[in-house]
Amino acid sequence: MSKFSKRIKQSWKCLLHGPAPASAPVDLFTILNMAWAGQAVFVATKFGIVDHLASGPKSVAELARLTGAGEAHLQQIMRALASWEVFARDESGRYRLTPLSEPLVTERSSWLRYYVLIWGEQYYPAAGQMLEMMRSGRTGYELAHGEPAWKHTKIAPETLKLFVDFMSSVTDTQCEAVAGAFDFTPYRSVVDVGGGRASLISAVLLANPHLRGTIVDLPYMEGPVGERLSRSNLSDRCTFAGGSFLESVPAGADVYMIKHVLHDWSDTEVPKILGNISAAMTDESVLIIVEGVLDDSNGADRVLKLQDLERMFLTGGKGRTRGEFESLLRGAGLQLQEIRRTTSPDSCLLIARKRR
């Protein structure tokens, strides 16, 4: 893993937990007011904030100039976030960037950029319709934007351009330690079902020259895969098979990989996608299941619970603990082996295969 993407991952730990020690009780108060602080990150990189004090340290009065924005609400925000060591002050009153918010400036193109734009735009206005979505039974995104997700970035192009822009950057900090988890040497071939912008993929046939893939997922995402394949010189190892996985999934490939993608989906629609995987392997093809994998103790895999609320609100899906995951794959005639877990937390290897 590289140094930058250790940082990402421990901004994303200080982000949502704060710079106190993990022996610090939880308060009650700060969780409920750490939505201003989401927030006013949001703000503060959506404003141009961050980017401008990429080239150095600045007064509020400088960034109130350079953004455009009000000066007295600037210097709550900036005050507010440097006292969560998402910026620093100095004795002068200026403001710079810090480990937490370095990853935000545009050139960077993290994937924490991306979900702070993806968080402020899309899901924090869903989580708002929590409630009503306990009453109606339709998940938050579409109370909060008229669409479920899926349908909402169809005719939205800037925000399917912020969703798969998120998401393959989340893939690409997470995919060397994926491919790394699993030994493909005895395969020949593999299919990535609702494969995106060609993320994984890319990364298993680079790590393996003798593999040739397939990749799985909505008509749409063409053109994006093959600019990725191209850029990746894998133009002639990977194809692309348009269509929805809902309905078909190419047969006979040695290994499937299905990557955060069951979590999107409810215990109604996950029976029909492994049913189609399943339908397609052979008996001796393997299935790669990427997934956190949930664990119902009380106090652990805490920011795989809150991503947990997340899929609820968002497309009404759900994580799962190994049983969950075991009882699904049964349904599908499929057969959890075993799990390896990976250097990220939300990543593990769910491996599995026909039951015989």
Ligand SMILES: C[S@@+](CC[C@H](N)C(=O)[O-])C[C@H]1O[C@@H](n2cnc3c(N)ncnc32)[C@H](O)[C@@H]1O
Given for the second form:
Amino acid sequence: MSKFSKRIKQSWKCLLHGPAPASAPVDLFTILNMAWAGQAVFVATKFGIVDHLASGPKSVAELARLTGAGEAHLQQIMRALASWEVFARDESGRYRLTPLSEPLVTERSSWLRYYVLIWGEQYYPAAGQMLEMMRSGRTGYELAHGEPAWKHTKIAPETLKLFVDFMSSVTDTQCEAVAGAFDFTPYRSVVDVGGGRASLISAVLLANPHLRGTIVDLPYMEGPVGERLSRSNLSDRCTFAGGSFLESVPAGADVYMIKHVLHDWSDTEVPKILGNISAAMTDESVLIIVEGVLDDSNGADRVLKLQDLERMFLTGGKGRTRGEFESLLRGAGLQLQEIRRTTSPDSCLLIARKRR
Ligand SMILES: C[S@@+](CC[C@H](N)C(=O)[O-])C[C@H]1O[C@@H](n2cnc3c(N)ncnc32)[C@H](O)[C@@H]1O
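Show the form predicted together with the ligand, please, the one above being the form predicted alone.
And the full complex, kicking off with our chain again.
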């Protein structure tokens, strides 16, 4: 495998399997040109090129005929991606999938396929608004799509579907590791704040048959959550509480979880969310924040810091260091007790309790 392809593979895998090693610096020209590579991957996935290659190697002419893509442009896209080992070309000029592109086949329903699609449809246009974002104070997402992210998902069903598929496919790959990193045995009830399509709480409830659960999320998530709970035979052990965690959170549960939510909010809103959770907690309740914990030092957490930019232009949110979490928790009357790492660097468990 070439040096280039190793590097791409590492950065794509690192979110789930570990941070990118401190490798030699990539030159600036290459960093800028990776945007074209990303677009080419998006086009090849969206246009069905990847799916057609799943049934065997094909020439550009065959792929153009099968998909309706312009042959000349497709030739350029395939040639460029093959040079980065996203595809491989044989001596007869036919292309086939490689380990980099195999996860993008529709049937695999991988988080990476959903990420490529949401990246091309929603994130890339939002990233293109970063300069205007700095001037206007509105998020790149709002500038590109006309509405802030959570409002847009409410009014655009296709946007919501892609987001929910992406989010839950990511969480599905992480939830066992997260659920396994905390002993729920002494507890009876758990609330998942901003629980999305119930991926994490389902894993927790399935592994702990004595627990009952509640999911707090925006009211339009009721359908996807109900469908997921019923598929996992959990409808009688888990309820959906539609509403905003900026307003309130159901009170009195033993455990509160909040995964990949705080990074979508600024330092103005996070105190409200943590304040509402703190107000809902009893003196014995425990809070588990599941999120990446940024290492501020130069060269560390390179991919998490790019994800941090993504949060910034999508929602106005941010990644945080241990010290930043501690200070926000303190402001809400809570105290960080420990941080447990999992196999996913963006899913550490920050365990907090009420300050005594
Ligand atoms: C990035 S997703 C994380 C979902 C889930 N915790 C996971 O890790 O799969 C953020 C979730 O917060 C929800 N959300 C956004 N604003 C909210 C609000 N004001 N009140 C409740 N939920 C909200 C979204 O609908 C979405 O499901």
